[in-house]
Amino acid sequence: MINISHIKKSYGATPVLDDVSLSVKRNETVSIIGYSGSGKSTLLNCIAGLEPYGSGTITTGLANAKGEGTIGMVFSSGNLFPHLTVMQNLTLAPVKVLGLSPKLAEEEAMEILERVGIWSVRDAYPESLSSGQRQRAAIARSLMMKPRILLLDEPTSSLDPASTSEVFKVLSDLKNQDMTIVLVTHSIDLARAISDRIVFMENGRIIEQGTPAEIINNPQHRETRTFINHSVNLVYNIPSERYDHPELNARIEVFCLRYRLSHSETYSLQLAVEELLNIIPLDKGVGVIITKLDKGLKIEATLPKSEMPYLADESMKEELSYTILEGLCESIEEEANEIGETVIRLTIKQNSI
């Protein structure tokens, strides 16, 4: 359905797409992930015909001059016309471009609005909608043109967890339609949920691609592993004992929101991290990684190499912070990694969170 061959594009002397080749099958859903500035959105814009490229070819096999059955594009901000109601946003292009009668356009719009769950706000203006409703309206507007290919650029980037769930459902439903979807996203959860294939880009190149299980659970390239690690886990570096404790707590709250953990679960995690940092030395720096497990949470702290274990001393177990950790944790482990650093792993009990 989409064939991209050796695309190159630069902004001035700065290369943005560097010999990119990619094929997307009909009715396949492909998510493109990567750091900001990796070329993801530029590639999407080139597919949509919104930006020219320097060399290479992009073919889609679509050639309907009226616009129906071609390419739909949904932007991260939605880009609804603010002076038009939701219904007017949906019917404008079908009437002006496809030549539908206003009555037929409204009938089709009602069906699509019901499909995406915002039929009740059809007469509202965009400014009165929630962020999730606006994004669903933007998707509905694109569907009005009956696209065979749907391109989405960061559709959940500015949404809260509840709104993100709304858009998740809409996109999951679209997978069952006769439609090819290419999605640019920072959300590993979204990519995992709806993708047939995930593509990782860095510095304007495709570094790796595969099924969600292959890319998320077993990435083959170091760049992909680093990105997935930072996207799925909370990775936080503590340079010294004068670390920013409020910022760390805020990062933990955002992490817990991503996985829809409760206030008590968030507090337990914050408490466990705080008590661990109370009993280990921070003067030479500590790296902390928090991982959501199927049941529970794992906290991993990496410290410089030490002649003696940090937690093995019997006097340590008399510390109040250690006692609190024992009450919160299913296990407390300490070992040296392959380069001699000390790694402390805590698994928080399921019934503690």
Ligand code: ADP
Second form
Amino acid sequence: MINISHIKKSYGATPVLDDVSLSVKRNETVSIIGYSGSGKSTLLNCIAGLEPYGSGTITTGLANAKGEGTIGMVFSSGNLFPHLTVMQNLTLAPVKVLGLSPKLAEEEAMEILERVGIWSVRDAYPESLSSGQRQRAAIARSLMMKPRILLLDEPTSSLDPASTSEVFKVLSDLKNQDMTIVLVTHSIDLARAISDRIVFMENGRIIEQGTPAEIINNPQHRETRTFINHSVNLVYNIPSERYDHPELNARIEVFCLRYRLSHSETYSLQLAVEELLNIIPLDKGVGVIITKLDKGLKIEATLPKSEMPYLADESMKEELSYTILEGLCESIEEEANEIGETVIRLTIKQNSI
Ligand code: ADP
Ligand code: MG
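And the form predicted in complex with adenosine-5'-diphosphate, for comparison with the form predicted alone?
What follows is the whole complex; the chain from before opens it.
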């Protein structure tokens, strides 16, 4: 359906797409993930024909004579016309471009609005909608042109968690229709939920691609592993004793929202991290990684090379913070890793939090 062959593009001397080849089968859903600046949007815009590229070729399935069957594109901001109602936003292009009668266009719009669950706000203006409704309206608007290929650039990046799950639902619905989807997203959860294939890009190149299980659970390349680790886990670097405690707590909160943990689970995790940081030396820096397990959470703190056992030290038993940690954690381990750093691992049971 989409065939991208050896695409190159640069801005001045900087290559942005560096020999990218990718083919997407009809009705396949492909997610493109990667750091900001890796060329994802540029690639999507090239597929959409919105941006020129230097060399290589891109072919897509052809439109029919009416102009249907082309490519639909949805941006993270939705880009609805602010002075038009939802209904008017949907019917504008089909009437003007496809030559549909306004009545027929409205009938089709009703059907699509119902499908994406925003039928009731058809006469509202974009500014009065929630961000999730707005994004669903933007998706509905591109569906009006009956695209065979739908391209979405970060469709959930400006949404709160509740709106994000509304858009998840709409996209997984579309996936089951006759639709080829290419999605650029920073959300590993979204990529996992709807993709047949995930493509990881870095520096304008495709580094690795595979099924969600292959890419997320077992990435083969170091770059992919680092990216997935940072996206799936909370990775936080404590530079010294004067770390930004409120910021760390805010990051933990966002992490917990992503995994739909309760308030009390969030609080327990924040408390465990705080008590841990109370009793280990921070002056030479500490790396903290928080991982969501099937049932529970893991906190891993890595301290620079040292002679000292910290938590294993007898004097710890006297510390109030340690007692609190013992109450919160299912297990507390401390060991040296292969390069002599001290690694402390705490696991928090799901049912204890
Ligand atoms: P992503 O979507 O993965 O964040 P982009 O495709 O938007 O990345 O951008 C890739 C690179 O191209 C970035 O380094 C960006 O700075 C650069 N870039 C994008 N658009 C332009 C432009 N119009 N002029 C110059 N550089 C650009
Ligand atoms: Mg982008």
